[in-house]
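Here's a solo chain for you in structure tokens, the form predicted on its own.
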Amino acid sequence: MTLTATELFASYQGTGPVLRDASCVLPRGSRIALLGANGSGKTTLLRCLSGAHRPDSGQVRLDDQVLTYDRPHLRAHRRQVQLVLQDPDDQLFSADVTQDVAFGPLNLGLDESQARARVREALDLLGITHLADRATHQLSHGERKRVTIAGAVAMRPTVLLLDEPTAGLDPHGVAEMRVALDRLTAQGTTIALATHDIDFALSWAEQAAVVVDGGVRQGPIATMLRDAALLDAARLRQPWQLELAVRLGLASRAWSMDELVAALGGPATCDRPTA
């Protein structure tokens, strides 16, 4: 399913437009890494998307159903599109892991077996089975992250919303959350986040959505990460790589480090020094 929004205006009550003309297209399948300054609409943007925020203009639709705000369609929406929200606390309420996975699912009238089912899958998907039976109060940050994302892979959506889910993760929190976004991507399911790491956005991401004055600029995130003006309207820094590409007048797409090494000259696989 393809999850598009077209000409959105969206403001909150007592502010002005956040929202100006937006649109975007979610392809099915694809991640996307949506960029922009702080308080520049990502949030408002995966809140449309969602449903969770209504417009005060323009459409949100998924495929050929638009997005109407009666309970029913509602309901129907957030079952193929799940939003998770930056700080996992907003999202976390039962006891323990099995049993906040298990909410939604249960929420949708499946009985006990078929929600521990789905609950299971969920856990293995985010690489967490050994996190089941612990208490909520208990995990790390970056647990409580992959538990809240779980909680939305359990509902078994086609579109899942990422609100900064790499913000406040070390290092290997980081590498963790994106293994798991790489198996939620081979499973099929589209993925847009929001993030503020370029360098994670430009490793992941297929595609760039760039807010800036309100509205939105997509296209290939390597494009889109070289267009100097638009980084500086959004207040984004060009990643190292690319920035050294454009230096060394290598061809315009994204480099890894090897692919950099080997067109310096030097070995293919670039080896960590020991200690």
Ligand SMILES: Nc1ncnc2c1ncn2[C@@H]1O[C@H](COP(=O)(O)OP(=O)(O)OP(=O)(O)O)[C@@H](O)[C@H]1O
Second form
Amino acid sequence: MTLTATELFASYQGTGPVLRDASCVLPRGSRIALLGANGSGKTTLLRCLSGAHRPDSGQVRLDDQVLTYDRPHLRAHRRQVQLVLQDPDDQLFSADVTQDVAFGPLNLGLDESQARARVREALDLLGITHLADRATHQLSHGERKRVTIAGAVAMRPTVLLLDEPTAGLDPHGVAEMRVALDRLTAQGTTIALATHDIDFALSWAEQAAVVVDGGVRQGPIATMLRDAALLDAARLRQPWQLELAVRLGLASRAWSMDELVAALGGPATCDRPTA
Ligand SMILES: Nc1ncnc2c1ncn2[C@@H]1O[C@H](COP(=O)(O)OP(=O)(O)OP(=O)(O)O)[C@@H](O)[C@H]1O
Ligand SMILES: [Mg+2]
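Alt. form predicted together with this ligand, vs. the form predicted on its own above:
Full assembly next; the chain just shown is listed first.
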């Protein structure tokens, strides 16, 4: 299923339009990084895509199913499109992890044993089966983030929208998050995530959707991040890999660390040479 936003205009009470003619396409199974300055409208766009915020005009649709904002249709849309907020404390309600992750499946009308199976599956995908019986309020920030994503994954969504899933995580936590995202991608889940971590975005995403001046510019991430005017307008910096590749005259695609080292005439692995 493809999730599409077309010509969205969106505002909040008392604000001018935050999104002004914003369009983007999330094809089935794609990995899309949503980039842009603070306050540019990334969260607003994710909320519009999930049905949590109703735009003033424009259209959100899953394949050819246009989102209308009546309760049954919103419910059906949210079953397919799950949004995970940036702050896990806005989304964790239950006393323990299993209860929290089971909340969505039980709400779908699944019975206890079906919901338990969904919880096991989601915790396994996120690599947090060891947290199943823990009290949610005792978890670390990184653990809570993964629990909230597990709660969304337990709904078996087609599209997962993640607002800054790596914010506040240490490098090990980011690596674990990446493993979880890769597992979800391998299952065919579409993932769009908002992030300020440009290096993570370049290494993870196929496409970038850059929110700038209320609109969205979308394209292959390595191409987008080479567009100096766009980077400037969106207050983004070029990832060092791209900058180095440009200086080496290798700007045709994104290069891995090993390839760049090899191009510099060094050993093709980053291991310290042995004496
Ligand atoms: N509930 C709200 N009420 C009023 N204004 C809001 C609300 N939520 C967001 N805004 C405003 O909308 C604009 C876009 O906010 P949004 O949260 O979508 O940006 P963002 O790109 O996600 O920023 P950040 O990178 O800081 O998370 C900002 O100017 C913000 O102040
Ligand atoms: Mg935001």
